[in-house]
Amino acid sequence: MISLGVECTAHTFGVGLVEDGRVLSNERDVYKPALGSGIIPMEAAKHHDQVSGTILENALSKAGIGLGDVDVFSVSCGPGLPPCLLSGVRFAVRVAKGKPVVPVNHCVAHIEIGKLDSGCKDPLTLYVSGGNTQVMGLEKKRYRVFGETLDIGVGNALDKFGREVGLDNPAGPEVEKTAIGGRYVELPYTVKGMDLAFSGILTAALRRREKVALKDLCFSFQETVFSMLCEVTERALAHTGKLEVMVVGGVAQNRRLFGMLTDMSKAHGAKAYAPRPEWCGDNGAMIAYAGLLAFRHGSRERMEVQPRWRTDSVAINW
């Protein structure tokens, strides 16, 4: 069974196809604001009207296959942009004509292709991108968190500061380079209870931008938030017992925040995994493999905008 999914939350329009647990393409287009610029969700939603049919016809070319092989059609629901997501939603249905399409989860679907490519089973789950920030394990059929951001994602966190000092976009990945060499300076640490807040830490290293090196300060800043992650991940493996610990999303390519799980992990005698890095960003694939596997197990998840939608709110069926 060929399944086609849609990925259209924020800044990536992905179209993915997957046949079973075989991945037969994976494209995608990434808006870009402009330097300095946050996404601004109308033009993110635009780019994706423009690009969408391209992405489609190299996704189906790909493949080497064409639409009316597509046995079901998947598409990212929500959390998300809703300007981003209507566009996605919209989209999915023109070219399903008909045939059947599945709402997915936005985090559910980066969990499960994180088990697909990393073989994990039964994995305590931190979820780290622009938007979410959540720790999850699979609990009576339902992906229960078990701490959460208070405000931000950290990735947003991520992106905010590294915008701020002049990195280019995506600036995440630019902070960890910058942040190789450099010295630790005390940042406020904020986590309450089993969740964590990510603004007060980011304006505090703002303030800080004319007294402290570039390099200091982006070390300092991922230090400080990936302890506060790996703290709150540590105890909720603790309480679940679980053996794996898996990160997954945009973040989960930081190899500092991947040593400083494998570490924690290796101390409680478990094992830490990251999907490879082109499934941890936004893209298709992982919308198709997750719609497939709702659709096989009979999902019955309402068509509709979600923009809220979250994680411990869906079935897991399978």
Second form
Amino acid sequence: MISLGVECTAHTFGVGLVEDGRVLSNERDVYKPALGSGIIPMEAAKHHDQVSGTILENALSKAGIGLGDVDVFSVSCGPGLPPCLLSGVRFAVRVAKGKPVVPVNHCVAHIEIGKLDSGCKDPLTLYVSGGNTQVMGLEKKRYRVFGETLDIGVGNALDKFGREVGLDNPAGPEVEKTAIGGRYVELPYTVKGMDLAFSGILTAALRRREKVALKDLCFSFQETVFSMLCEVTERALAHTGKLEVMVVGGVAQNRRLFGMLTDMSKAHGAKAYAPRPEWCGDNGAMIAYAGLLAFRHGSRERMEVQPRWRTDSVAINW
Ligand code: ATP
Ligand code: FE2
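With the form predicted alone in hand, show me what the form predicted in complex with ligand ATP looks like.
Now the complete complex, all chains and molecules, led by this one.
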């Protein structure tokens, strides 16, 4: 069975084609805000409208199939920016021409493609991207959220920090490179119960910009936020007794974060996993794959734009 997935929650417009557990193609184009600016939702949606036709054509031709060969369509309905979600949903419904269209939760899709690519089976998942930061694990047919950010996503914190100190956007990879060989200076560490907050550390780091070398500031920013992430993940690991820890989302590409999670997991007799970089960030194939799982198991989620769709509200029937 061939599934076509459309990703459209924020910056990325992607179309992926999956046949059973095999990815046939995965095409995307990423909206880039003007220099020094953050994402403007209406502009991102306009970008999606402009590139959608070409991305679809490329995905089909790379897979060597036609639209008529697709059995089921899927689209990310949330969480995300309303204009972007609307653009993607309209597109998916239009190209499906009456064939089934499955609504997919973006966070669930990250977990499923992460499991498929990294080979783990029942992980405690740390999902870290621009817009999201959550620690989740499967319990009683739901991905329960054990801890999450109370303000911005950790990737967003890295990007805002990077933008203010003059690094290229997205700044996550730039901060990672600049941090090599840095020394630690203290920054606020904010874990509240099982939740996290990043805006205080961002403000504090920017205040120290004049007095601390950029390398040391990047190093300290990473060490602090990654330690916070590891602490919450560790507590959820101890609570659930799971034997696998998986990190997904754009920030999962960071080697320092993966190293810290690996050490922490070992101390609990668990193993750390991360999908390959192509599967860390937003992409259409993850939507196609999660949509196929949902379709095959008779998922009954509502087909509508859900900007605040909670991961733990989705029934996991597979
Ligand atoms: P979502 O819709 O899930 O919030 P997103 O739009 O933020 O996703 P992703 O591709 O999942 O898109 O993640 C992008 C984020 O990942 C950016 O904030 C970027 O700085 C960060 N990132 C990418 N590579 C690295 C890295 N090596 N180290 C740290 N952060 C990284
Ligand atoms: Fe994402």
